[in-house]
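In the form predicted alone, a lone chain appears below as structure tokens.
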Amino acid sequence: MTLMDQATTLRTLASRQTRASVIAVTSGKGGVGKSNIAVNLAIQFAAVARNVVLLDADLGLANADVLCNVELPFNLSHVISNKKALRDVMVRAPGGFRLIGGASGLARMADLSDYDRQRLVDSLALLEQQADIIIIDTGAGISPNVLSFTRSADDVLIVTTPEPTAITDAYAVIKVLSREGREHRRLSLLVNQIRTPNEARLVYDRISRVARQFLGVSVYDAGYIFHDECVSQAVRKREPFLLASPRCPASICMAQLAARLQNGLAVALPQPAGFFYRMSKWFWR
């Protein structure tokens, strides 16, 4: 898909809906490149939508800001503790998107007010009336905070790499968030760190047959990020593997991960309501 087809697509998707789409990048376990796919995939979406958001609700390893080289003054737990508003603690990143640093602040969660955790809800539902697309970078794992995030979202792309403890973890999200049973909400998966195509299909077969089999779920076929030298080079550097190498072949599959997240939310269901007036009930737990 090209640059103008995925502009056409964001444009269709504004056109049918009053809010942003919503897509949380999760993975079962840590250091698969969560973070670093959930930062590169906001600025491949930034090139063709007018306004796309990043939020870094990694609550334990929040390192999107550094990823970026970029200085957060503020973050998300300034809003929390009502410091500041939440347009102040969105910056500008390179690659063009906004970004919102989650810290621990949402960790407490569970001792706000009822009125605090409501301010908190409308300002992000403010948020998905201005924004084209909303990334969440959750947590590994399957803990409160990052189901919290995970349910409610219209994608959840969970992400893997092909060692036999990074599968077993991708399967143990899926079967977690397979209980819901919400009809609105996608899993895909993708499988980062793959040295040959036909290694990423095996992955994927293995985890989209099983839980078909054992949990009656459709798991989405996102495709793969190719082992790169440049996105290890890129990080040392603290620079997007995107900006720093465009043509290489992660890059190149950042692309075509991102097609094929549009192609899937410009079919989705209608959802009956924002992202964030979704995931508050999970608040109040």
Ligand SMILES: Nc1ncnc2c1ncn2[C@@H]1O[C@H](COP(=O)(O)OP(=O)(O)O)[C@@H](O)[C@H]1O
Contents of the next structure:
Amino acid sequence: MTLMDQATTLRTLASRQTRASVIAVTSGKGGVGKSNIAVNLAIQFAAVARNVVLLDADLGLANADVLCNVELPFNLSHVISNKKALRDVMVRAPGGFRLIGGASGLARMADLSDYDRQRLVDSLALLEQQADIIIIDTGAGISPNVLSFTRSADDVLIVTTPEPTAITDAYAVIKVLSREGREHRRLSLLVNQIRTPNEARLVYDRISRVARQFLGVSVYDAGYIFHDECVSQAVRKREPFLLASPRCPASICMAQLAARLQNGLAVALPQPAGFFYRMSKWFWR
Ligand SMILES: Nc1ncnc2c1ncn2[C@@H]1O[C@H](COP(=O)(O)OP(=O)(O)O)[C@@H](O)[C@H]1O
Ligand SMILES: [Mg+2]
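Any chance you could show the form predicted together with the named molecule after that form predicted alone?
Then the entire complex follows, led off by the chain already shown.
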């Protein structure tokens, strides 16, 4: 799909939809590339959609602001402590999306009470009416903080690498999510840091086969991102790799990823209620 095709489809979707499509980027194991993928996916979508928001929900270990080299005068911890409204903590990031930064090094954020998490969810509900696409960097694992954000997303993008430990942990996430009984939600698998496309295929085939056989869920193939020195170089420069090296292999893979995910956004649109509304309902169940 060309950039023009992508733009046309996204504009059509945006004019039809009444709420944002929500993509949660998650993983079992840490360090697999979630934050880089979330930031660069936001940039990729911002090239064609008007209003893209990235929420750094890796509570306690947030670092999307570092990858983008933006100063965050305020972050989600100020929203939690009632010092700021959400709109006051949103900043423009390079590449044209808006970033809601998390807080780093605050144990209170990493271990939010149900009450605080609920207040955060309530304050985020407004965002759905104002954005076209919301991307959430959830952090790793299956803690309540992570699961509360993946719970009602339209699309949960599970990132793994070809390492056996990452694969095992990705499957563990799929297992937990599959038991939540949310059929409308799509689970997608992205294999990051691959050396050859065949390596990605083997990982996807293995995980999707076991998920189908033992969990009864189908996992969507979101594709792969090459292991690429441009990524770590860009991280060191504190510039998203899509902006630092738009023609590097990882950047080209990002365009393919956005195109694959976009297929699913259309499916997600008929959902009657917004993501954070659904999350709120879950909390009070
Ligand atoms: N496709 C890639 N190619 C090369 N290195 C990568 C790639 N993706 C991630 N990395 C490396 O992994 C590190 C961790 O990535 P990050 O996005 O912070 O992971 P997570 O958010 O899952 O903890 C990056 O700083 C980078 O050095
Ligand atoms: Mg991260």
